[in-house]
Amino acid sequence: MSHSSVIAATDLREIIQQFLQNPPSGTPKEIIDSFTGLDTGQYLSPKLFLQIVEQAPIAISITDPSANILYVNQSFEKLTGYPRLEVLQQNESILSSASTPVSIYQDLWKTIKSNRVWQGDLVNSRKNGEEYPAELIVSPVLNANGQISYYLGMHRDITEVHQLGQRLKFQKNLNEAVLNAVPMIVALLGSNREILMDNDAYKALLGDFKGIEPAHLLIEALEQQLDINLSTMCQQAEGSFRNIEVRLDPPNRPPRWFACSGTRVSELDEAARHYFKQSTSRCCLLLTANEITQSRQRLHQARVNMLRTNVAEQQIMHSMQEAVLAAIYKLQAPLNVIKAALAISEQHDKNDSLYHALEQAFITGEQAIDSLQAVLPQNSPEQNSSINMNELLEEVLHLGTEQLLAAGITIDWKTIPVLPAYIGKTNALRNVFKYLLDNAIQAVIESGHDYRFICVQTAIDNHELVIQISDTGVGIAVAHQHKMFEPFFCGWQHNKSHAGLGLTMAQEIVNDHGGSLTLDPDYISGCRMIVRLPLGEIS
């Protein structure tokens, strides 16, 4: 067919109907609006049919292989400028607009010549030289031997949505901004805690936990303390929190503090059927955190400062405990012995001379162990408390940083960032860790190795919370193992006075909360010692 200035309207119908018996992924819904009732099998004549794609309401166009225009509809001359006989054997290049990359240009060349559909966006320009967007889709029309007879292009003005595009841009990169410019760390989480959305805050902080998620840390830390799960926060009307402290210790790091907020967010479903009707599709949980490390430190000096005059009370009454308890257990073997042999005297005669003044030694004896037990300090009963043990362990570094400055020893602190709170007598288990602190040291003085290091380290196993103290002190020989833990052994070259009982005393508190306190035989840089609690409430 020999290209005229105006196609015919039974071609422009043959043209189309082939495009439409494999329509390209994407075309508009319009365009097959427009068309309705081609492929139903009912007859149209070519004027009607020619009406239809006059009227569409979007811009359609037919050129030659070499892109020479031979048929616009009125939309494509309403959106364009250019009158219908105007454009006629022009080239279709009359839309070009430079603000278009020409790598764009060549893709669809490329495209089209290899009967293959393209689609795209680029700037087309107007027959006054306005420039608009515009969303495009060119399709190669073939003739029975498979070559390209004809081009078919429909594009419409996409100003409205590249504007609401716009516009949503500049809206997330005010948002952004303002997120970014707020000092507090704020992350968005999904259901599931995945992160939709932070601050440089937030990252910042993803930095100092070694890419572990922050946000994870803090749910995990609020739910412990608010005794309730994320999702169910989301379910809830009005889930919300304000200001809760929590803790977390990065790896390797001081501890951190920060007061958190949280606020349900709901997103609305997009579904058609909530048109009308608007309906959430899930839930999300806006989190903030302010962090207030310093002034918990300022806090945490004042109670270490504290807690360190009462230590000191605490050893002075322990030392006399162990001196109490080391006359009494000196005092309980002779009197053994005389009692013994009071048992033997008394088989014999009780008017012997002897036996009277081993009575009288034996009845003095019991009366000084009374008086010693009468004077024994004893001490005061203790209720159970909520404990956050990496907090307590640290605040036992703290009472013996002077001793470990002095001794040039490293600590090594290998907490997990978030530990469940512990039900137990506060006091009573940092005197169980102040010891096995103490003991530690001395060990490492004791071995004069320039490696000196002490690792405390938590985890938790099969619903225990454990803690592990290590050293690289002389440890303990194998065959002073078994003995460790007896009243007054002191294996010690330097005992500084004391009579052996810390040990002791340190398993019977620890026993006392229902866990264990061991030594791990298979360690051998120095000493590892053990403590096993069980997660929940002591009696």
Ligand code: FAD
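Having displayed the form predicted on its own, please output the structure of the form predicted together with this ligand.
Left out here are the partners and the other molecules; the chain alone remains.
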């Protein structure tokens, strides 16, 4: 057969047989099924065989090694608009379009000339000039010597697939544009908490948190606050939450607040067995968060102002308590002496005027103590509530801002970003930390050092919430270390206004919470007080 003549049906069968020996990947099954009949041993008649190829629902062409067309089927005619007789002897390049980059053709030729199958997408032109995207497979057909005799081309119109793809791309771009335009933080998390998608606001937050995934911190805080496991939330019917406010403490930065919402999103299984019966392959969580730090700060400021008033009142009451307790304590000593003297005199002469004077003094003294005890200001009982310890400590620092500024003290804030909620007496614990901070400030002032730091540190250790307040002040002499928690001990050089009951009371409050307030004996740069509060226990 000459390459310049129209291909005969018997040659066509031979070509197809060679093709079937190694069909290119992606060859439609219908084509392979149609051609496979040839391999049964009972060869189809050339006429029947031609009918099969003719009616195949894909554009088929057979060319010589220079791409001159020797045969096209009916689908080719229908798709390209070229009648068969018009296209025979023409080069396949009649289908070429300027919309296809030359590099595609170069790649096609490079591939097929090296005896390999080329498969790819390009743009074809119909006879009327209309363009359509096509998926093309070109397969070399080799002779017995392994040389290329023909090329078999198969292509189909992929306009619908292309349009769908374009629409998907547009939808994706639109989604991304919308996501990035909203000031809200958006992140989609997979079941293993991997970030599947995020927006620009989220990326900016990631930068602020120095690469620590903010979504993970938010989830951790939400889990503690809501007491749920977000990984299993997907399996629950109401897998969503709305506007839960959480606080994050970025490293060496002021705290930030977010109102978080979460919605369960199911990803459909792409496996073939779920083609007709849809099934969820995995569950994702769409996390959205609005930053509410500014409004929180305003609220916080108002709260700190209110607390400042309360604390001032409490300090007045505390001073009165100290003064009255000190008076009782001081009255108790002479009364004990009088009591002892009365006991001795009783054995001698009860009618003695000295005895009566002592007795009168004792009764008057006891009455004075009773009167003092009656006026001793009492603390009103406080209920337990949920405490965010970082927030409480921050309030305490705000309350001490003026003193800290006046003393030129720098605060080193070393808190862990997310602390579990602690159940305890908020006001009582705030007083404890305010008292410890006041002591730290006083110690730094008394030291006269230029290096003026107070470090506030929080940690979790062995199911305990550990809060440390360290200062670079005068420190506590070893001889005084065991006395400092005793009532009426005052070691200050320049502040004698306190009766020395503060630490005793602070220790009592911490003990009431089942915790401990101790001094770190190994800390030598000043003084370090350690408060340990057991977690998970309601005192």
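What we label the rigid core is the largest C-alpha set whose atoms superpose within 1.5 Å from one form to the other. From a predicted model like this one, the values you see are computed outputs, not experimental measurements. Residue numbers count along the first chain shown, from 1.
Practice task
Using a rigid core alignment, state whether the CA of E291 is displaced by 2 Å or more between these two forms.
Solution key: Comparing forms between these two forms, the E291 CA shifts below 2 Å.
Handout entry: Exceeds or equals 2 Å, Cα of G448 between these two forms, core fit
Key = Where the cores coincide, G448 shows only a C-alpha shift between these two forms that is less than 2 Å.
Handout entry: C-alpha of W413 off by 2 Å or more between these two forms on rigid core
Key = W413 C-alpha, core-superposed: shift of less than 2 Å.
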